[in-house]
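The data below hold one chain only, encoded as structure tokens and taken in the form predicted alone.
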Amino acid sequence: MGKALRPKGWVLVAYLLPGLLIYSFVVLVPILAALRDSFYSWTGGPKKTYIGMGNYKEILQDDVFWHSFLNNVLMTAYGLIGQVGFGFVFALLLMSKMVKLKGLHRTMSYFPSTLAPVIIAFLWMLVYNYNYGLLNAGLTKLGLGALVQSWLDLTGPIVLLASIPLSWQNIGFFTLLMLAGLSSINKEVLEVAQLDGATGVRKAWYIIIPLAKPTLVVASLLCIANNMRGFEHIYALTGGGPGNSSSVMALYAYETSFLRFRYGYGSALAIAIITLTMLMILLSTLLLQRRNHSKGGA
């Protein structure tokens, strides 16, 4: 960019000063308040008692946090294989020759995203239902009546049960992401590839996923992201049970603190949860970093 068109040092503080006070207003403030009331007993009255470490000493003991954040993790397993996974075959029929009126299924697949969280609850809810829904209904015409149940009571299969909503959400928004990096890959080199024989899976898996590789690491941190800090869903589906067997750290922070009125814990609970978020994402993209180097280097 030529010096005179380069705008002058407070032109660019200027317009980056009103963003930068909002994040700090809705983001930063919260977080370090939070970080200040994790240090103290509190209930919620004009009274706080100084604790130190307590309230994270008391994390590490506490069954119930780390139950829901192995709950998170199994979520984040899941949103990986049925949201990004998915949308990425999803994302390879739309740009194939074998579906038609791709439109139609861009838009189709991306309705639920629209839909608010505790709406998508509410469907599945009656998807699950033991009595009218769905699935027990689907189950019984195929004369599988040995299989029908009340799904949400299930306390073995209830994350993957609670997942699956959440899936069905997202997958139109990863689709579309996918297609966005999908078409960024210059066509002569399909073309190419096919001329040389590579065509359906092995083009997929030698061509394209490499090819694609930079979207699909943002898509997989992206769903780390959203599945670790999970609450909508689950609040609104399961409400964490049957007991706390689908309980997830975001719910757990919100009855710790606005239910039991534990607000110094639930702070501490609140930094734990941004803390093992931020982990679960470098440790991600520090995996994914040594993969390519080693793949570089080999």
Given for the second form:
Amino acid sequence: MGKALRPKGWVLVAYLLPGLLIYSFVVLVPILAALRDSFYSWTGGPKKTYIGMGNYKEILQDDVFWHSFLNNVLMTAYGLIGQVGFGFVFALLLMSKMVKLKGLHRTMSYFPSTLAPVIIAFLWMLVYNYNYGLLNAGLTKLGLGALVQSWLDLTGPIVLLASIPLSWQNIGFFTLLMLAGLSSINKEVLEVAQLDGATGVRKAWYIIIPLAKPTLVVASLLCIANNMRGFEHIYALTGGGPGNSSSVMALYAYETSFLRFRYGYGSALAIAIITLTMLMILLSTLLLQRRNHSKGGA
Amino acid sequence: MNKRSFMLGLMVVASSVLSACGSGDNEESAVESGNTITISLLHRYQESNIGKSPEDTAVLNGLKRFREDYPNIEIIEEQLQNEDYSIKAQALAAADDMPDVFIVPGSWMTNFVDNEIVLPLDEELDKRPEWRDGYRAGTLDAGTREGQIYGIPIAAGPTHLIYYNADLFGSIGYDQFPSSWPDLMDVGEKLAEKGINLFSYGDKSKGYAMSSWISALTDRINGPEWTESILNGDGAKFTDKGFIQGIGIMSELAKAGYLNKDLNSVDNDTMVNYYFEGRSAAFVSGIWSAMNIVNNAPDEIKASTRVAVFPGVENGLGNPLSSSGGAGVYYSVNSGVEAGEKLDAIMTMLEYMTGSDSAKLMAEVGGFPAYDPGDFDTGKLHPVALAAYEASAAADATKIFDLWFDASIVEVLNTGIQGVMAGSRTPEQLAEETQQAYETFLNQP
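Which structure goes with the form predicted together with its partner chain, now that we have seen the form predicted alone?
Every component of the complex follows; first up is the chain already shown.
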């Protein structure tokens, strides 16, 4: 950039200041406040008792919290397959010549992303409903009446069942992201690959995936962050139930604070969520980057 | 020029962000310096429920009459839905920013009293003995801590009544609701053969099991002394046999297939609808469902609906006719309100909203007020509503857990019971977990 065009330092700071101010008020201050409250036994009133690391010690032994954490990890895994994975496949299909009416497909697949999570949950409650649900009606029609279930009452696969609506909603977003990433791949490279005889799956595996890696990494990180802080879908769809079987960390922290009146412990849980999420992202970044390096070296 | 206007804009933004928190106080003091009294009121009664819910109808009618009689008192009222109310009220309580008058469910009361959020009202009530003494026995209890009254109850009545379809029971040879558990299981089996559930059940929103089932069942088995003992921390335990047995009865009904399969994933409305559709022969609910049946049930269902309570348990220590109940929610006053004109106005407003006239109206439209309405015109009541009212008045109400236990215990039980009903954990495990939460609560600093 030319020197004449470059704004002065203080102008830059001034431009950033309003955003920074708002950001600190709505994000940084609450986090710091939660950090402070996490050292207290506090039931919501003016009285607080300092208990040091007591809340954190309790978290280490809190089965429900760790169960919720596992659910988050499971949801992330399902999300990586269902959102990033399928998003990528959809994007590839939309790039290929086989698919007609691409605009329509793009719009349709993005449409669920525009809906509020509560509406998504409601729609899927109708799908899963035991008596009137689409899923059971479909199974009966197909002669698979034996498989008819009250789906949301199953404690086993409940996290998977709750992850499907989540993927359904986000797949359009990831498809668009991938499309943007894929369209930046040089057309000539693809043509050369085709001349060399790489088509279909081979082209995708050997040419497109390596070249789209940066997009895939970004999408995966976004997906991990999204699923680790997931709340609305679970809250509206199952309420964490039956029992705690579909509980996630954010929901548990919310319940602890606002239904059990343990604001101190709830704050400690919130801090634990932030820490664990950052850890997950750090780990996955390291993992993805190391793979990049080792591939580059080979 | 550009730079200057930009900086100006920036300062406006910054100052508006920074001052947003402070502006509220100024307005309030400006109002108070005048002669009018301003009362802020936060509750969960809504205009849109008038005519549908007896509670909403009576309370809002009282408020309307108060506004007409005292035009100089300004009421800043906020009506919220049930769940929204809980979230907002608790957030405000945590921020120590409660309005003057608000609703406190019984299970919050201990916490609010401990944190000095609510004002003791004895002195004010003593000035109005006629009003104070008009409440039904026991309805002030869950709003009272260590002899001090902190809340004015609104509605009372059983949280456990069984609404059943007498025609369906008749069709399998029972001309009334079974009076023993073996008979009840027999009914369940016979109905299951016809493809009908004995009870429909809907605990998605958590809390239904506890208020309508567990409290009554535990009392049947353990008797009221056990509940007293556990409330006072006098040695009774959730791991005691009676509590486990009560939960066991519930899970047996589910396991045998006498409840709807989607019991944890449907809410109360769906549960009642299943009954309306004839998918179930009965459902367990509180007095509030009586008007739902009167207003919404198909005619033939409405005509054949009767009211009963759970049968007694063999060797049970409790009264087999009792029902869990009592006042559920209370109006409380902010501890920051000082005695004087304003508190006086608040008490008068509360008397309008919950006292004699309101109570009479609530009873006439099918509710069960905490304040004894005396004789009222029962002619307008549908037989189902009347039966529910009579069962309520006759029942020896035992304490509902969710009003009396601390929220930390209630929440563990509410969540855990779903697991038991889904078959993923045993009643013993639930008892263990509840006991653990109970001990944590007792040992809290």
